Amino acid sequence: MTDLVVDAHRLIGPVPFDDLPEDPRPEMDRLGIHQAYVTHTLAIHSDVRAGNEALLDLHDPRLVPVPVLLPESFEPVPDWDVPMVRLCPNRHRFELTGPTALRWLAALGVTAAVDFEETSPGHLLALARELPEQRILLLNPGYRRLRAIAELMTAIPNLWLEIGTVNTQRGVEWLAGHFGAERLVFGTGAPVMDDCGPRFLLDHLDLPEADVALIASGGSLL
């Protein structure tokens, strides 16, 4: 066991599509997760400034709150006191190297969260091209995509991935062996994605325990 495990990628609130908690903390008590980084599930699926408000509002150290950046060419940067933010490019329909969210990223300086799905290769090295030190979190990357993956950490180096999904044999172990466990993220994408699973996998990881010891507190990134 971990001495301290942090969830980089958790929602919290209502689900359109099921009926699931909208408060983690009980189950991140059951499965020993210390800590979660939190974006509003509203924020996601329905009104960005009604859940980045409400996520903003919580207030409990154990939930960090990553707010959904929704880039606007005619609106301020959000003036947000926080760790990371996420990206909804697909979703919310806007280019993540168009030139008001290069903007918005490079005035916050924080780290950027976006989910695989959301996103592409090619946009992701743009993004690194045109921001260098653009920080990059990588969340639900699979298992079925490891060799682009792979390219990406390699032509990225401050591009992060969240293990919840790599949910093959020895995924993570190989990813390590490549790139170092610092630059790997423990995380669940929970509730709507499951958490037991990541949480089995991070306890059952063949690696040094320092090594496991720093993927679940967040790598060299949180």
Given for the second form:
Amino acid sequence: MTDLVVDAHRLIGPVPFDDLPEDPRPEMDRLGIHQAYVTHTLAIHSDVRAGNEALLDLHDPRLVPVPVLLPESFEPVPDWDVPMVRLCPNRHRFELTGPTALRWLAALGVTAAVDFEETSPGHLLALARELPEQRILLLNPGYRRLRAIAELMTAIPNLWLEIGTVNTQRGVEWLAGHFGAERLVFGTGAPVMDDCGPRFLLDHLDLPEADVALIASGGSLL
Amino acid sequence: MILDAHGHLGPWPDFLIPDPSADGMVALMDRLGIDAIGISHLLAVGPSAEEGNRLAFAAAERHPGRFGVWQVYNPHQRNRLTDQGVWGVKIHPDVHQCPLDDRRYDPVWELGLPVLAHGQTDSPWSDPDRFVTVARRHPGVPLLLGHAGLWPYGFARAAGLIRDHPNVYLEICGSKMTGRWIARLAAQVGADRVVYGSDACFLDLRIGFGRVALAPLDDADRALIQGGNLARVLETTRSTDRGTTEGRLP
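For comparison with the form predicted on its own, kindly provide the form predicted together with the partner chain.
First the chain shown before, then all remaining chains and molecules of the complex.
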């Protein structure tokens, strides 16, 4: 059992397609997850500004706010004191490597989290070329694209991987063997995605205890 | 007894499986306390049912009691089936592009053994509605609806469709399943109709098992799902499958 478990990818709020727990804290308590980086679902599925305001009003040290960044050409860069922002370029219809997104990310200087389904390897490579210091957390990488992910992790040293959906036999160990546990970050995507299986996996990884503890607490990213 | 209803061995071309081996599977099973896992070889699901089944039987022989064999039936290849030393038959209507209720599967149902079938909501081959058709035709054949419909938007519908067909069970593996949904399915159809499967090595055994281990279930329901239900199915057919039951349960 690891001492500190941080879920780098969690949601708070309602979703339009299911009746899921809106508050992550009871399940975090039940599963032994001490802290979570959370995004408000309203910011993803409804009004970005309203969702981010609701998130930033939480003021719970267990819930680290990850507001959604929606680059707007004619608005100022948000003045947020947060460690990470989330971008949804497909859903919110903007270019991850467009001039506004690049300008805003450069100004903010915080980690950018993006779901793999919201982007592409080409866009991630372009982002890393344009902003080589930009720290990127790739969410929901899944298990079917490990070959592409390996290329990305090789080419982009500032890319970290959330492992909640890396779900094929010993896939996490394979990644740790190639890139080191420090590049891997425990996260779940709950409650839309599953937290039970990934939480169990964390306690049963065939890796040195120090590596498991590192992954559990956010690799070298968080 | 902990029994995993849905497992595989071997590689699959769509993506990298870091450890597709039988030895690796058994090592993880030992670590987690899983008594046995029902396997079909992915070669059998893919292009060669006969050779893939041979590999599955060979793995089961190398690890006595740890692997139950779901022999794959390919309706195009019409490969031979046995009623000896197997858990039953695995069919994959989507890969084989043959609807679950197609008469070409009749040799499977006529065997009378449990059947595990891929079940995918909105698929033209394996939508849960087709399980109802088969269940009506063959009420004596235990039928595991693999993946419980696969897509989250289909889980509740799959449960509703099979509720009045007691020979159909929801098997819960899949990358979109959650511990929360397992509890909801158990509440909807009864925990005695939900069967644990992992889809390892296609998916990671630890995630599939852990999803049930940590699902918000009471201990009695968890025990049913983790093995009690499948043991009951295998025991029931053990007594009716013409006495050829060696290798069915550990």
